[in-house]
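The data below hold one chain only, encoded as structure tokens and taken in the form predicted alone.
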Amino acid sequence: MKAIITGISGQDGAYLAKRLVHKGIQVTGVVRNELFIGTGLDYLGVRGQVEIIQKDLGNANEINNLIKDKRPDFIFNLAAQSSVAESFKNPHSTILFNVHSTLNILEAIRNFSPETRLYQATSSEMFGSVSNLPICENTLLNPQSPYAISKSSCHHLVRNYRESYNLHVNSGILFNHESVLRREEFFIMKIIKTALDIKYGKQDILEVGNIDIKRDFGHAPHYVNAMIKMVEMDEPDDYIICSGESVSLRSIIHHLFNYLNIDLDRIKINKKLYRPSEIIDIYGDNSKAKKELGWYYNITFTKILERILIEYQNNFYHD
């Protein structure tokens, strides 16, 4: 069996190679540029057992060609510009490439390959501020980030080409999930990298900004296996994946600075931080992923926390 990887140069990519991988599956890996595919395949011992290809998702042209020489049985779409705040400072390219890669994968399955099966990846930030709490999947979409405008607008293509065109595509919707191979602009590895670089005295203060809001984490390792189970249901749908509970960034940063034994007066509260636009809560309820995937989850975040700190401080940072 073959699979396509689009975006496997980011966390979930590894991990979700690695799987494949170690399931007999050959897997094609697509990048922007064959010069920046990360370190994730190589941490995870895989680099060597996954072709690497470069591609122009934005590109009907070059999808179309690559559809039609693979005919892959499984699509997993992971690609996309997907830092909330880097979506405020770039809408334009944000939305045009998220959803344009995505309609593009989607014609040319239709057209080329429609036995193949997709795995879209869409996002909690679609739901966006919500009155009644846990989200489910059928809770009302209101995005409020470009990013999260760019996501809906992909759940709703896939759901449209599904209804239309009985295609086998499903649409992941995950909450945060963290790694040791999540990069170091997302919140959580930037807070470990700061920490440590406090404790070891190369950095004074941790400086964020509105640490009050609470979201619902987890780990993607785990959420990767939830995503293959979707392309190997007989039927295609779309499934919350999250851990179903909310934890506020307030707390995992104290929790994180006790652990190291650093005091918690090294942070800082910067307004100019601030989104224009901020979810205050959300979390999630993964019950049909649990019934109807078989897939569950049950570890705190606080383990993950420790779990990620750890093998960072071991394997990537330089004190």
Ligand code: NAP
Given for the second form:
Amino acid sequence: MKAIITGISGQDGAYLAKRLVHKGIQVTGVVRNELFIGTGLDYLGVRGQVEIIQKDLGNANEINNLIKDKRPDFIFNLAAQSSVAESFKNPHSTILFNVHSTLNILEAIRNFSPETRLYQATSSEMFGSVSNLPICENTLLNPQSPYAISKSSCHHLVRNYRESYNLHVNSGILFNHESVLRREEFFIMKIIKTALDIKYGKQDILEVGNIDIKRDFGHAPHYVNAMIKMVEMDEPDDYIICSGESVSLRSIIHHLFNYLNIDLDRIKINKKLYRPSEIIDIYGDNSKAKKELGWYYNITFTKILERILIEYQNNFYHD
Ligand code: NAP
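Given the form predicted alone, corresponding form predicted in complex with the ligand:
Once more the chain from above appears, this time first in line as the rest of the complex follows.
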């Protein structure tokens, strides 16, 4: 069996590649620049077991030729400008790339390889602020950032192609998930790195925006299992993948600082770091994924946090 992963240089791409290789599936990773494929594949020991090719996902001809040539069993479309904060700074490029690349892949599947099954990465950000928690698959979308708007468009495109053309295309609505491979500009890695810098005297304070918001955080290596299960199902569908509970950013920082014996007065709130619009609390209902996909998840975020901290300190951090 053959799979294409777009965004293989990112966090999820690396963990997914490792799982697919272990299942005996031939993996081709699509990157925008062959010279920059990140550290994830090397760190997980699968760099030599995947084919890497450079393509412009925004170019329909390149994608058509790729799909015609490979006729893959599965495509996992993970490539995206994935940061909410960045999307407020660069709304045009975020929306253009995220939506256009997804549409190119759907069109290529429809025209040249209708048997290919697609996993499309969408996001809990699509739901925005909701009055009824937990969020489930049929909660109305209310996107509150350019990133969320781009992912909502991808979600609707996937549904439309599934219903109109009877394709096995699936939208994975993932809530925040973390690992040692998460890029350092994202919240969890940012606070882990800064906490270590404070502990080792390289920095005085941790400066943060609104930390009284709550999010549903999970563990990336477990979440990629659900992506594979979706494309292996007899029928295509959309699934929420989440831990099922939210934790405040403040409690995460406090846990980390206490774990490392750092005074809590090293935390400074900077209102300039607040976002133009912010979701206060969000958590999902993973019962459909557990029941229908047989996906198993039972790990608290404090355990994940400690695990990532130790892994990062041992393998990536230089004190
Ligand atoms: P990530 O680490 O930020 O990886 C994003 C990937 O997309 C990277 O391989 C990146 O390539 C690629 N990419 C970005 N802009 C591109 C462009 N213009 N052209 C080609 N490739 C581009 O993201 P992740 O955490 O693995 O997430 C995977 C997917 O799940 C993303 O679509 C994300 O939006 C979605 N998602 C993630 C989370 C989460 O908590 N992690 C939650 C919900 C949904 P470079 O290495 O070249 O930059």
